[in-house]
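In structure tokens, one chain follows: the form predicted on its own.
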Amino acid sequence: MNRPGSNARNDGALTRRQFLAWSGAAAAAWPALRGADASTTTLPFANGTRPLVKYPQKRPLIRLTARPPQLETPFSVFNESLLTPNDAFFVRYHLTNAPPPPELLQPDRFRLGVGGKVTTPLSLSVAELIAKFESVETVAVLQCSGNSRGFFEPRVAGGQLGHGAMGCARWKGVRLADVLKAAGLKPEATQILFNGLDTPALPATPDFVKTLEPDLALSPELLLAYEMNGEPLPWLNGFPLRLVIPGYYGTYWIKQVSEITAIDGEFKGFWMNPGYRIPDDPCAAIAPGTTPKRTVPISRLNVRSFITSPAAGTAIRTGTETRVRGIAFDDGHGIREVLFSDDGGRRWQAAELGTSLGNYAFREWTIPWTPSRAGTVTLMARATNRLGQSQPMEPLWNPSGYMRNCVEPVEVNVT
């Protein structure tokens, strides 16, 4: 491991020339932030018509809002590969002034500050982070807490998302734990605060600040990432530096992270309480239309699976073998099995799991299927992880529209 001040060689180290080139690419994109409408798509729920919009460094994505940018990945992308391409990766910001102007991201201006209850406050550029600390990689799913919210019944407030507010990428960065150890957490530090460069338009709007407990923050799996799928982070996905917390919902994955502050006591910020809370229940669910008696912060991903091929509405001939394909993931315990049904869930058979890219990644599954009857056929997939946790057959409900993970049926037309 390369400690601060070490002269040990760091393969893949970011040179100043590379960083300047990447910053220049982001700067050139700034005038086109709002994107240009290409066409429209309709998601399969009420009021689901959305524009497909081309943003800087992105192919046309499904736009939910322009300010702040909220862009959803078209679901067909998940059938392309297990790693979600950078230009198709979803975008989610919370504050109106986001992302920050590229001039704030230049190597002579962007700094990561580490302070508060530490013995040695730090101020580091990305190039200095890479030079002073060991770089590591992990493949992990990033999923928005409200992914699939548009399917909730009764409907709930918030962004009406389809299934595309998720993605899987190979993240490269330095361990957050190494940086915190270099700063030296004091014994009285009880929480670690993370803040990015996105800002509210009005003073009354709370800044987007998230907290972690020290034990989690010091886990070797958490990264301060500067690369995504072998390339610099896209500007809209956190360039030049973002927090990566494998197995946790995306609300904690702060983009353009610029401030890390250790505090004593409990942080009372809006985005920790009342924001991003779920019912204090093992399934994070309550009866539709009711109010939870107690809540806790949202944290780890639950088990999910999807059929990515064939797509809904596909026409398939009777007696023709089709390879059904999909993805499954959980919070890092790993997928044990995926079961497939072609009769609406009455009978199930085991699918074949593909090569694992790591316990935090999408896991491919496939199964050959030859339809024997004509008509509308309902296909289903149900994943179980190594702890025995699985997916409910029916959707669970909570007032924020978080953590949907029920079995998602796909109807195809057999002729």
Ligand SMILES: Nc1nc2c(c(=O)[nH]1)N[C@H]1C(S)=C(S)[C@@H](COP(=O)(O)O)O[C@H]1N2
Contents of the next structure:
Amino acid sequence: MNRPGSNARNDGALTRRQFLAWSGAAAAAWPALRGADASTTTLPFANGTRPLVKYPQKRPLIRLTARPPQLETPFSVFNESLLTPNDAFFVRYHLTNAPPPPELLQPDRFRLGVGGKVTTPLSLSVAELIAKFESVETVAVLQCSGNSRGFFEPRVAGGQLGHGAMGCARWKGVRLADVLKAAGLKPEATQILFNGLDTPALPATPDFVKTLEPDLALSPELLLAYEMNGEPLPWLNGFPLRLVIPGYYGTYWIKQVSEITAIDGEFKGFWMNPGYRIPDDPCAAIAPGTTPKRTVPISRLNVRSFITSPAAGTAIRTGTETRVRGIAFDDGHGIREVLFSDDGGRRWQAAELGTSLGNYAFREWTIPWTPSRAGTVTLMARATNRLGQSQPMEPLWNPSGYMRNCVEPVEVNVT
Ligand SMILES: Nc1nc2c(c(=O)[nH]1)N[C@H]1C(S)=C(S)[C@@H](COP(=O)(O)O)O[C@H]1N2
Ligand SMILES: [Mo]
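Target state, the form predicted together with this ligand; input state, the form predicted on its own:
Zooming out: every chain and molecule, the one shown earlier first.
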């Protein structure tokens, strides 16, 4: 299948013909969208075997559920480049009728509506958004709240994900703040609601609606994005328009966003409460197996780092220099330091940080390493951001399996 807009004009708006070029096959696939099984892979925890499945515009990805599509990026992709390729970027939807069918996404049909407590309600096509508002770019990590949930002990309900529900992309779009200013938020607006075109199969299932406080929604960093890594968004990542909220968990990054509504009062929707809440505690953690007394909506990313090379289980020869490589990120303060240990965390050495693609991006780090003794060796990385926030050595626990950020040991075989 063609990418949407493989021949798109540089302004990101697709012509009707370009849209039809990719959407025909997508529309045919939609009624029974489940991808084509390629092979299987096994994530490193109990019941971790998953099919690798090929979806439209995607290379084979690790499938967690077929309907709605939940696809995870194979971890080796994070060793290939700092920007996660569009065809390898993870996919998460909640509702059965997702992604929305291509006919709803046609350039002459899709509209973004802005209404509620505003002085001037708007209804705009993507081309009109691009024509009326300045476009800007930002490189930012998108990570699901439940990334790495499969490693929780004791285990928790929810998608048993490895580390592949994250990715870093260059997003291009118009500023949400500019659009909200054009609509004119009324002073009584206390929350802004965001809804996409995906819908539940049953009326009893709550629609996926998320809210932001006006202060955050008016921050110049938030985008209504129409491009990802220089191309129109893939269908499964929100084509033709999605919200980008650098530094915040993916749950707020509404895809196929079609309705923005300013309200007074507090939205009571399921996906804000009880959905996507964390213990009201500085570490978002409680004693394993217990229930939190108070919860708050999940918000900003914590600090994480990963070793992407060598991969777990790699055989390495004593006395041979290898370059250990990995990535680190936080919620936008920026990574200050990554430390590396080859003895299970007793001694640490500073790794070298690569070029920064911006404070919200994956930051590459490397360190030369020459193993000196044979056997199973445990490698570790630990990042600290510019606020001094770092990663715990032991995992923290909460009942939804959110925000895992402990040091992730990688065992290699030195021969
Ligand atoms: N319309 C819509 N947008 C959505 C969701 C959804 O179910 N529907 N899921 C959210 C969640 S929880 C995540 S983690 C991100 C995932 O973005 P991706 O599929 O592009 O990786 O989308 C968010 N936006
Ligand atoms: Mo998510």
